[in-house]
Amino acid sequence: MVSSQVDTQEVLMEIRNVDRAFGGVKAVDNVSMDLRAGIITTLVGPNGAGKTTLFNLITGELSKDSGTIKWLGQPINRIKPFQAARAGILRTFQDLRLFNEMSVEDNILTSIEANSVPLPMAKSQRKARREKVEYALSRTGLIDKRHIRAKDLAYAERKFLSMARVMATDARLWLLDEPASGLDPNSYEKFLEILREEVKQGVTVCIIEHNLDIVIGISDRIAFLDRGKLLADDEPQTVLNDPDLRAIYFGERT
């Protein structure tokens, strides 16, 4: 697990003047923001605002048209997804991307192996890997489901497996794309509890979320995107109490 000693003023990632267009439409338009250590930053905005595109630019799923991104002070402008993961930047997807025919346990093991540098492991390292798997299974309530195929899980369990795959790695920054969408109230509360505890342990989170209850309940900072532009990046109440931003959020713009 990541150390719980976190300087919440430390900037892990600097995003400066980032652009990405598709055809004549700018999906991300001159966005500049910082992701600070040990907090949860929530990306909000209407559909098509550029939130997932920004995640894709950070992790190298897409290339930028212009701008720079630095991770721990170093440029990562040409990074590939596997390199981002091995550098400690890991993400989830709206479509989950689980290995459906594999067991829960093997899904988690595969995530550890895929997102670490492939080196021969000593006995102590194999033990540490096993401890990470057990931790992730226990925290997400999947310990009794370890041998069940991913495709045979309930919807909420599949969501938690997606989180467990990130949790078992040494990733320092989690990029979570609507991880709580479609969860029932009990699962939603469990999700919030897990996320808060992991942040206390030293993880930094940037989450895309539409559910206003989750936004209010989890955010330390909110970045508001609309039509590719960053309109606000501030304390939650400052953003949520802005009448113009609320109008955009609820589809009431003039």
Given for the second form:
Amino acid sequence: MVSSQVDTQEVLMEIRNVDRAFGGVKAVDNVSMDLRAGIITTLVGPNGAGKTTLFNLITGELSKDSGTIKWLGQPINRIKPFQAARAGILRTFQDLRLFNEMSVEDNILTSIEANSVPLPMAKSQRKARREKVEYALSRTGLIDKRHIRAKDLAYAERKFLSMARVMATDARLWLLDEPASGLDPNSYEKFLEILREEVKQGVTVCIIEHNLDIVIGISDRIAFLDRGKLLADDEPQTVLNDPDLRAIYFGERT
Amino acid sequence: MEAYLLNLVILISIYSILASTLNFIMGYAGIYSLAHAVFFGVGAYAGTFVATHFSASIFFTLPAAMIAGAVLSLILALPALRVRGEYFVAASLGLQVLAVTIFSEWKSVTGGIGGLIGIPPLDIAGFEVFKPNQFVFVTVVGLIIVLFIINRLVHSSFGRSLRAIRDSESAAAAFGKNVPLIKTISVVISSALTAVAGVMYASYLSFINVESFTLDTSVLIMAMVIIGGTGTQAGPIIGAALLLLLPSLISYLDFLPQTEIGSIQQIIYGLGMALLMIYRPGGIVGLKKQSGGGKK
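For comparison with the form predicted on its own, provide the form predicted in complex with the partner chain.
So here's everything in the complex, that chain up top.
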């Protein structure tokens, strides 16, 4: 199932035999795969294939029925979402889940403030946070919109804010759930450019994406899920040229 | 006349503390509590207990009341905040009902239904506050201090975390926020500050009984927040002032039949609430915010 291709890249996350059923339906069925450092792994597959469920299992949003997940060599089987984030695993949501009543700037700022207790901060620490926010604002082109409430942004801006929240953090692994869906060609070019740049700087990305142009444009590796099963996890060309997978992908997609 | 006005200002200040502390959890964290009067009562009883049995100095009564309020709120928050928001409303309602029973029955501490009389005045470093013109100063300063604390919290990373949780709990957690812990801390802070109002109230009236801490009071405080403007800082104060002044204003209207004043007051409340919900759903202060949100 998992490709035997030699890969010297460090494995950040090791997913082994992970199962999760809803009622009688196996949403994720005995999935094993690795997420390797410094590359973009794309999860593809028809709707309902279990891609988002897999994200939810990784971050602890949902509990696994069985299987193990290791992060940097340590098992994280009973992790809670906030602990996953603090360990360096961040995810975005398909429905964005922005902090709608808060300004663009506060959305980003609060995303890098994980402390629970209201303690005063050192000046240098505050400055470092400011810089991260400025960085994310300028990279996503939201710098002029910083005081606008998230819910008053246009669609593409909302998608970029969802990215900006992740970009400002120090997370090592980004799990992006259809971050480019619905973007116009200009916007998704900008999105791809941001993503490539961040990966170059050392971020590891696992992305759920339907648009084949984007899949081809960014993937270092493609994992193909269908009805909860991992059918392939390989080089992009190998997966995209597999006639069986193409049939599933185009045949079942509505 | 002067005494009458001072009395109003004192009560408005005390209720402004209650409304502001409720708004802190309601407007910023999205936690709806129907037990706010319980913490008001616990502050009043605990402060009175310390004042009559030990020392009337606010350096003892205030911390004792705040600790009692905080500890009791933990008992509510720890189980109730781990589940979804609706359960907290139900759990707080349960606590409110339970607390009224305890306030009425625990005679050695609360004096039972009859309540407690002869509560000593506030003692601030040896200075006894019992004249209304001194007391008004204390309550206004108390209100300012409470507002200052809330203001600092709301504008800190903690306040941002609360608002993030209010807007999307799952996203807040996905960005590393320990949602149950942050919510619990906010409830504990709110309850401890609420207890301060209880201490002031008890020593101002020098008499308390369970009537002041019933579900009616909790609902009244919530109405003050909603009418004034949830999630705004001036809103709860305006709401408190309005709801406390309304009865007096109505009694000044000579043309109204004085014997029916009670039911007329209820009609005006009902009408006011309905109109507010239609025209200013964000509350009196929340108007601007609301119209801004409507535009796309």
